[in-house]
Amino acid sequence: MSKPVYMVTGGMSKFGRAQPDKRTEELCIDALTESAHFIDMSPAELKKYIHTAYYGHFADHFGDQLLGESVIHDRLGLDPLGNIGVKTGGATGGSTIWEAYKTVASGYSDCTLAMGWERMDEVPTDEGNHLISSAADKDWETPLGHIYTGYYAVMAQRYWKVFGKEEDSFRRTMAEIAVKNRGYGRMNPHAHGGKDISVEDVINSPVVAYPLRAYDCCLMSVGAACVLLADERTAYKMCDDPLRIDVGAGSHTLRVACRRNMEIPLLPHETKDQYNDLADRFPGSERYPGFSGFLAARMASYYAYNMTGIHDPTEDLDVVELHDAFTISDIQTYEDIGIRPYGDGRTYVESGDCYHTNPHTGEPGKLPANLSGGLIGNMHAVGATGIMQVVEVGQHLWNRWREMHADEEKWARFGRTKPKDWKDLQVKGAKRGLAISHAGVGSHVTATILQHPDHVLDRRGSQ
């Protein structure tokens, strides 16, 4: 990249399963307004800096509006600036940031808006699932059931058999992810999936596609999120502490059964002989990526780590937001991005490292994950999801998570009751974070890394 890129601010609307009182453009205005107020500007003042705009929304079917990006651009008052729409399925939010990032890094724009949204409340849930699953390969995936839970259920069965060794304890580990993320969602005024549940609640919830049950699955949501990216000079004109941002991306064929066998691409902290005994330890794991790995996530993190000097994500990162579309995809991602070696993803949960506070020791978790509640506990308004994740990571690095989540006025404005046992989930001293935005069964993935300007690594991993 010819220029370093900075994230100046970001904002979100309220998220809900249905928001009949809000038009889509109003939700986008809410997100832009929050991002302006975050840096003590009015929306009008913020808009003076914007040169181009990228808009992400996944499914035109939901809002019955083709070229929705033009409608939003108009309603935000940004005509006649250049703009374009982005669609990469579940990774749409991350891909929208990726495009905005490249626009600033190339020098074409000094400040770019990346805005994403989804309108998923104008059709029944079953029809919504049908529409979303149309992003799968209609010849090779759709016959499995025309619902993404069905596609992931096949992978969950395979992973459970090979790496979980068909143990009941593995199923409970999956359930713990849902309990954690739903619980964190309770602390987030934007979230609509927060709930106090137990492992037994997850395991006894209705089967959607075995072994995935209702609480193993992400939410269908309505809402919007945005970030402003800028070059260094412009960023420091807009605020005192913009965050360095870098984005890597990868892809893989939709046809999971056709994913070619290959050597596992190694991340900076992995060694050449690390996986020599993988098939001995886990019989059935001979083929990579097979059904249990996401090559797109591996490649996105490979690029992002090498672009930023991240050597070992567990040591160099302080907070992550991962694409927990299903509890099994969360575990798969731990391995693809190198938080744990292949086959050992479950230990990230079982060790307590992924919690804000380790439940075994009472000490801070080593690398907390999805403190927003993730897709399971917060939202999955598809075009906004990857952007929401980046905003959440940024708030930790700015040490402003409490400010944005404890505000009694915001809870009241969103029509939600702040829990009496509300907890501050700010990661103390957070310097760097990662957000993974993921599409389909791993067809597109982006890895976005944020670094506080006082703690930027060089490509050798030195600060």
Second form
Amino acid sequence: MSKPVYMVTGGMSKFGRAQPDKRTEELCIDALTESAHFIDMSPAELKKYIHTAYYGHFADHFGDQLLGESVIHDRLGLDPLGNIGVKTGGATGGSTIWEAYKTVASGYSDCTLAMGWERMDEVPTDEGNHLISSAADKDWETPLGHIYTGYYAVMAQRYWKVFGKEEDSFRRTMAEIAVKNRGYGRMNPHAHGGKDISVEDVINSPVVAYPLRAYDCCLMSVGAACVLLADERTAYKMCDDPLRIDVGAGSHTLRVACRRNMEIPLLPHETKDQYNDLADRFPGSERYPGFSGFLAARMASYYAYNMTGIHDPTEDLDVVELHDAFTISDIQTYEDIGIRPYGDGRTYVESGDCYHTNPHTGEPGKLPANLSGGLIGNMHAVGATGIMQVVEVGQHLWNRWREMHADEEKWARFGRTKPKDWKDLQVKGAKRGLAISHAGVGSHVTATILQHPDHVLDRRGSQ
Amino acid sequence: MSNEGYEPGKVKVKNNAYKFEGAFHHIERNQPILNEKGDLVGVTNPRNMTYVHTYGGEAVFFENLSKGKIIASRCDNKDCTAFGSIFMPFRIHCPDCLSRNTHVDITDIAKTTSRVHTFMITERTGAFNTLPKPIKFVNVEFEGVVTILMGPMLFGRPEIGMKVVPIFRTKDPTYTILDLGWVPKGTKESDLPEFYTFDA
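Having seen the form predicted alone, I'd like the form predicted together with its partner chain now, please.
What follows is the entire complex, opening with the chain shown before.
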């Protein structure tokens, strides 16, 4: 990219399973207002900087409104600026940022808005499932039950058998992710999935599609989130400490059935012979990416790491927000993005590295994941999800996570009760973070890397 | 605003254009949505309409299911890296060179070499589901085919590695992927669901 790009600010609305008291535009204005106040501006002052707007909204048919992007653009009072809609399924939020990023990097715009939203409360759940299943192949997949979870569940089953070896210990590791993320969601006033649950609660929750149970699955949500990106000169006019941002993207077949075999593309810290014994250790893993890997996630992180000088994500990053649509897909993603090698994803959880505070040592986790609560404990308002992740990572790098999550007024405004055991999940000294935005069975994935301006790596990995 | 008595929409093709006959949408009265206090928060927007979908070059696959055949496609471009690759799901064009693929009948291959690569069982479905619950999907490997087809398992309980055989909705076909199902090898004809047979 020709010009460095910076994230200046970001904001979010309240997230909920339903929000019948608000139109979508009110949620988007809530998000934009929060992002303005975050850098001590009024919304009107902030809007003066915007040159181009990108809107992420996965499903027109949920709201029965084509060109919903134009509706929101008008209600935000951003006409006659150019704007465009972005749709890449579950990765819509990340893809929206990707587009806004490229526009600044190319020099076309000095400041862009990336705004995403979804409202999944205006149809009954079974019709919602049908509409989501329309994002699968309409001839070869959608007629099969009209249930997208099922199209992913065949992948979960394969990973469970081959890499999880159907072990009780692996089942408990999956459950730990749900316990962690729902627990972190309790500390987030925006979140609607926070809950104090146990491993046994997860394992005893109703089966959705074995081995996935209800608590293994993400939420369906309503809400909005946004970020503003700018070139260096503009960014430092808008605030004192904008974050460097870079975005990589990858894709793979919409139909999992159409995956063909290939060699494993290696990330910067992986070696050529590293996976020679993978099939011996995990019989059935001969195919790559088969039904257990997300090639798009690997390609997105491959590009993002090489664009930024990230060598080993576990060593070079301080905080991550991952697309935990299901507990088992979260584990798969650890491997695709190189937090752990293929086959060893479970050890990221079992080691305690993924926690804010390592439960085994009481020390800070090496690379905390989904402190927002993620898709399981916070929200999955599809078009907003990938943007929410980047806002959350940014708040850690700005050392303002506590400010944005502890505020009693915000808890009250959202009609939620702040837990008496509320805990500050700020990652101390966080310099760099990553957000993974992911579509369904892995058709689109983006990897967004944020770096504090005082700790930007060069492309060889030096600071 | 009753829907009773409407004629389901039918479509014919004349001079390479669709000709629509009958009702393709039905009007229902909308309803107000009130909160607990009786205040208006919104309205319902009923929608009931029928879409038309064009199969184009894939029509040969869906048409042949009801005849008890599985038609795959193969890249025969000698200059392509995918030369000789057989695709199932059927691809009209090779994804590498974009040349038009050759139709290949893999019915016998499917009857003799199909194995379950992975599977899924769930009680949950979306609106418009027509499969019996619990729904069961299998992803099926075929010898000599580079991809792994997903379809419904319509009898028995799937397991990874299980040998399966195709069954076809040869009676009252839907002309969709639902005309192809899978059952464990050795299943009796009498155990097949209504409308399905092993052969045409």
